[in-house]
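One chain is shown next in structure tokens, namely the form predicted alone.
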Amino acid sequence: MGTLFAPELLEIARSLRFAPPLSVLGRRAGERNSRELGHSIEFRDHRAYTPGDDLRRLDRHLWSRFHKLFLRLGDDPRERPIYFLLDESTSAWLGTPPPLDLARQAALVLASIAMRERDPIGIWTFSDQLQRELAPRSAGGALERVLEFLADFTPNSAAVDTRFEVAVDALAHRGLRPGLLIVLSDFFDRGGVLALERAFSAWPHELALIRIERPTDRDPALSGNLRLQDCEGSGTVEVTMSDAVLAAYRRAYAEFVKGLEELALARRAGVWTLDTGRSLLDQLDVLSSGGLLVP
């Protein structure tokens, strides 16, 4: 797997599983939906067949009429789709290691847990629009497919600034089954927290926010007279980094983090922060102790 995807990550992930959806938190203690494969309980819609889908859901009546393969879709409580949205804007590639490395590691671990529980998964990346896609597949897909997708990343010349409203709206209009959307990003959007609020209002289902933070995001090691360039645009600004300026920055950053947490609280979502200055192996407890994962 190389140094980016150490085997130890998946070894530790075997002891974890996703917490139940908010919609089932009111059940009796110990009650949990079955993970056995089965047919959908309630018919809902059709979509075109793609290789790897569950053949038991093929609609034979449509095949006999149109000689095309369609799947019957239903709200099956035994399956909980898990969707990943990874930020690959310019800022996601800055730093050593870049935030996108940690985001990809976390996505692989979480995807492996979902597949072990036979939950369907799909993965998208975005900047100012949706970029790469690993289309959702039926439960139990091959981990190698996910690993190959996440490993094959290089800086995308088409990826510039971050526009959550465009990306989430595009995803919400894909006709996806209700499921958990896990967003991995630094959540820096030119529109601020208000833009994030508008963006996530387009997603009506479960939501989890994993914030990838560099140590210099919260405490920049800058001094003197500087010309700073917008890492996701072409603008520059000249500034003298005095103690007062740094203090103002830290206050603004704290307000941004607080706003994101309040947004998540209003959506009954969660925010988990992963630090690029630490290995993911040392931070898996952040996801489990925070309620996204459980032993």
The other form holds:
Amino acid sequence: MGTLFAPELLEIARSLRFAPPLSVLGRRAGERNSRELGHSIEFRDHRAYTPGDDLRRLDRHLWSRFHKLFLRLGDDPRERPIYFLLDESTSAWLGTPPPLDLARQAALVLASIAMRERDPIGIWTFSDQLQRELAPRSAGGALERVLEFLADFTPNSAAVDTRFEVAVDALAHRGLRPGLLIVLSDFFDRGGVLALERAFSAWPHELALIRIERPTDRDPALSGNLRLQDCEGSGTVEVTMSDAVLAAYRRAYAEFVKGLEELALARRAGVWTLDTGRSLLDQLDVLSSGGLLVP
Amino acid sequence: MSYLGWPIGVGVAIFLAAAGVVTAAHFLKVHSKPVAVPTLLFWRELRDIRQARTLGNRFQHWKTWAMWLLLAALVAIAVVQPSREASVRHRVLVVDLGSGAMARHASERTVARARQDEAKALLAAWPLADRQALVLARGQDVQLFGYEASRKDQLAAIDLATAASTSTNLAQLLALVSALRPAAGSFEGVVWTDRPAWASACETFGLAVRRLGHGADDGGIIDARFEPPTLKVLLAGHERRLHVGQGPDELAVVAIGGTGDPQWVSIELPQLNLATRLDLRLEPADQGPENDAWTVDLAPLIRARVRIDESCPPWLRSLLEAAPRLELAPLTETTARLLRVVDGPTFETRSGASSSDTRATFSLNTGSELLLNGARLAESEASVGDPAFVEGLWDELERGLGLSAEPIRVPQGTEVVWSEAPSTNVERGARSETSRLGARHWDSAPSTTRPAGADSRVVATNVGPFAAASPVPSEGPRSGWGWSLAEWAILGVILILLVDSGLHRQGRVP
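Having looked at the form predicted alone, could you now put up the form predicted together with its partner chain?
Up next: the whole complex, starting with the chain shown before.
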């Protein structure tokens, strides 16, 4: 697996699982506990009978004792497809370490958790369009297959843009079963938050945004006269660094992050931020404390 | 608005230097370090502040470079443009068409006509590139055709002008010509007159005097002055009879046996009504046609003969010689008033019957003498070259001597208010703003406008006595909307700066 996918990551992943979804997700039985009460063998509660209910779920013991009709309610474990969308545009390779490394590590951990819970997973990469694909498979797929896919990344030879609208729209039209889409990216679409809003409006199901952030994204350590070049080829900007310029940049960046969080809130999704300056092992609590994973 | 008015060469040098600096800045490379960033999303939002407007980088963009070149050119124009006046020669031609010009000249022409012809020839000979003004001094009626007037109009005005029956006031002319003198550049003034007394005063003011000699057939009234109760008339020509009348009354008839040269004739007029105009008529002895007639105000004719002693500084003597209403007499002539410079306390004189109404004055009339405050004179010596000062001094002396329309009725030793009214042909109140020693009563004089000629499209300026016109265009030729090129240039500079700032805000230029 090499140093990128350290065994410790998978060890820690064993102690985590996905938080239950907010709505019915899959149509096949799985090992996840839905927040809706179903008719599995594990009893959860009773409720009064109403006309139309399934008579097979009537609790005969309560009828014999109280002569009243109650239904037995139990958990309804169903599988929950987990889809990963990894940003492999040019900016994902910019920095040391590149954000894509952290994104791949996080995808591996989350994929291993999903596979342990027998949820089907699918992985796509994108830049200005969808790129590579690891097609969704039924629960219990081999982890080696995921590892092989995640290890097989090579930097783009030319600058490639980030275009969420194209990628998410293409994904949404693949006829995928409802599931959780986990997006791992810096979310630097040149169209800004508005472009992200348009992009994710095309995805009708659950959404989780994992933002991969470089320390220099929020606080660029720059000085002097600079010609800033967009690594994705959208041009250059001449800047004379000063305290005022840096302060204004930080304000603009904070506005972007706030806009992304508001977008997620509107979609009943969440935003989790992983810092490329720290190892994933040190940041797994971010994912678990934020409601994506639970111990 | 005033500008530096530097020569064109300096302006060109300024432009070249500024253009050199701007161009050098344009080609100097700002060493911007290239840095790859994941996105320009946030940097593009910092349009207003992302680049410091330092000298080094703001000229890099060709638009900025071009704008600043234009700006440098406009500044150079603004600085230099007024100096275009300085490179132009200003000429002023003064034609005295006062009373003396009514005399006959050779070839049955009047002196005025001969003088007009010669003045026209002189004016026509001046280079067209020069700026020229014309002053037609018709006694109390002075017409000014300023630098804006065309040469054609000026020549026509000379042609149309007629001689006046009153003599021209030299002080008025000098003040006017001084106002016509440009602040910078060369200046030439020519005065056509036959009055010998004007020569030294004109020379003091840097004016050349040209005279038209009287021929044997000349005849006419050249000048007149009134030293109560004596009327003195300067006549030219041979045998004449001079009739002096006032209204319907004929006061005197004097026979003159002239030799052709100008001569003064004195007539005693003890009962003269000073408030009424005096009619002078000159007839040839052989009952031929009347060849000269005057109707004159007495007030401008009133003159005083004064003498001075060794207390009078030489510069004051020169000014007294040029004073229009004073005449220097030998020191031995005891009938003339003595002007004496004394050092002493400030003079105080009383006005009217009120003993409490006292005023400090420069001069004190003791009856036989006019005492001048030596301390104030000494302070004023540095101002001798200032025409306003000279006028004021003359005015003060004339008031001190009691020269007015009613000098006889005013008790000696009392402050006399200058009561001579200015000409009714004063236009536009064009008066010197320079403070004067005395003569401030002129500042409130009424003014009217009179066109220069029936067919003239240029409005001539008629200037009253002692009125200093200021017709010299000090800000260069005017363009549209009454603005000079310099003012347009300044406006252009402001607009360019605004455009530059706007483009910078839009991020189009650094």
